[in-house]
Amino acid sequence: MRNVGFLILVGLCVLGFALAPYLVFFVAPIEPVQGLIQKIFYFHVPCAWSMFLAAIVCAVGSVAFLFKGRRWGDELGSAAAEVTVLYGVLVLITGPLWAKKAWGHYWVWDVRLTTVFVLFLAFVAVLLARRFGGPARRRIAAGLALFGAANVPLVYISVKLWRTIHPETTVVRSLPTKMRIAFFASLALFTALTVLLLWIRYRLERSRNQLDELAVAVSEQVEAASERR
C-alpha cells in the first residue's frame, strides 16, 4: 500500500512537471506592467507555501517527540526541517529577483520579508542544533522547530496587520482566469513534490536510525563474545 501511494505521488509530480510549465509559460498571459519577470510568481508563491507546509509538519513531529517521546516524531521533524530550509532558500532567491523588478530593490526590510527570513533562520538553527547540540540535540532542535513554526501564521497575516509593500493574500482571487489556472497547477505540483520529498527524507531518516541501532547491536555482540573468550 505504501508503494502504491509513493508511485501515485511520483506520477502526480511527473504529470505536474509536464503540465504546470506549459500553463505558466504558454497559457498564462504576460503581465502588462512587470512583463515576463512576473512569472516568477508561479514559482515563488508555491515555494513559500511548501516552506510553510514543511514547517508545520516539522512542528507536528516535534510535538510528538517532545511530549510523547515518539521516535517517528523526531525522524519526521528531522526530515521536515531540511525540506523547510530547502524551500526557504528558494523563496529567498526568487523573492529578491522579483522584487528588483517590482520595487527597484532586491531586498527591503518589509514586515513579511523580515518574518520569512526569521522563519528561515529558525530552521537553519534547527539543523545546526541537530548536528552540534550535543546529547540533548534532538530536544533542542524540536524546541527550536516549534518556535520557527509559530512564525508561520505571523508571516501569513503580516500583510493584514502592518503596512507593507508586499501584495496581500487576496491577490490570487483577483488574477485573470488563465493566470489563476496556471497558479493552482503550479501550487498542486509543489504540494505533491513537497509530500514526496518529506516521504523520501523520512524513510531515509528511519532507515538510518535502524542501521545505527543494528550497528550498535552487532558491536555489543562482538564485544560480549570477545569478553567470553
Contents of the next structure:
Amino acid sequence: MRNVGFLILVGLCVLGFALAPYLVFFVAPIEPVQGLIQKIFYFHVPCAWSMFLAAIVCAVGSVAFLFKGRRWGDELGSAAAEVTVLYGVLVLITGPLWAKKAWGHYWVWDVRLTTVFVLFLAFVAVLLARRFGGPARRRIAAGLALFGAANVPLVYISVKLWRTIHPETTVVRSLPTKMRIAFFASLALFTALTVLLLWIRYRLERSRNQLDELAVAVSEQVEAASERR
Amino acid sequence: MPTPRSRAPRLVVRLLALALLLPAGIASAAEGDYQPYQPGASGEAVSAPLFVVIAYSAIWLVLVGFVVMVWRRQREVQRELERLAHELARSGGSKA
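Now that you have shown the form predicted on its own, what about the form predicted together with its partner chain?
Below is the whole assembly, all chains and molecules, this chain first.
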C-alpha cells in the first residue's frame, strides 16, 4: 500500500514536470511590464512555499521529539531540515536572478530577502548541529529547528508589516486566469515534489537508525561470543 | 592523507565564511554607488531569456542532484544493513 502511494506521488511529479513548464512557457502570457523575466515567478514562489512547508514539517517533528521523545519526530525533523535548505538554495538562486532584471541589483537588504536569508541560515545551523553537535546533537538540532520555523510567519507577513520593494502576497489574486492556472499547476507540482522528497529522505533516516541498532546488536553478539570463549 | 571526515569541518568553515562574506560584499558594493531605484535603469543589458534559462536549469540540477545523493546514500546504508544482518545471523543472533 505504501509503495502504491509512493508510485502515485512519483507519477504526479513526472506529470507535473511535463505539464507545469508547458503552462508556464506556452499558455501563460508574457507579463507586459516585466517581460519574460517574470516567468521566474512561477518557480520562485513555489520554491519559497515548499521551503516554508518543509520548515513547518521540521518543527512538527522537532516538537514530537523534544517534548514527547518520539523517534519518528527526530527522523522527520532531520529529513525536513535538509529539504528546507535545499529549497532555500533554490529560492536564493532564482530570487536574485529575477531581482537583477526587475530592481537592477542581485541583492538588497530588503526585509523580505533578509528574513528569508536568516531562515535559510537557521536551517543550515540545524544541519551543522546534527553533524557536529556531539552526543546531544539531536536535541540541539530540534531546538534550533524551532527557532528557524518561528521565522516562517515573520517572512510571510514581512511584506505587510514593513515598507519593502518585494511584491506582496496579494499579487497572486490579481493574476489573469491563464497566469493563475500556470501558477497553481506549478505550486501543486512543487507541493507533490516536497512530499516526495520528504518521503525518500525520511526513509533514508529510518534505514540509518536501523543500521545503528543493528551495529550495536552485532557488537553485543561479538562481545558475548568472546566472553564465552 | 586526510580522510573525508577530517576534510568536512574545513569545508563547512569555508562554506560558512562564504555565506557570511558574500552578502556583505554585495551590500558594501551596492552602498558605494547607491542610486534610487528606477526600473530598467541599471545601465546593464541583462538578458531575460538567459536568466530564465539559468534559473530553470538550476532548479532541475539542484533537485536531480539531491535525489541522486539521497538514492546513493540509501543504497550504501542498505548494503551495510544487509552485511550486518548477515553477520548477525552467522554469529547466531536472534535480533536479525
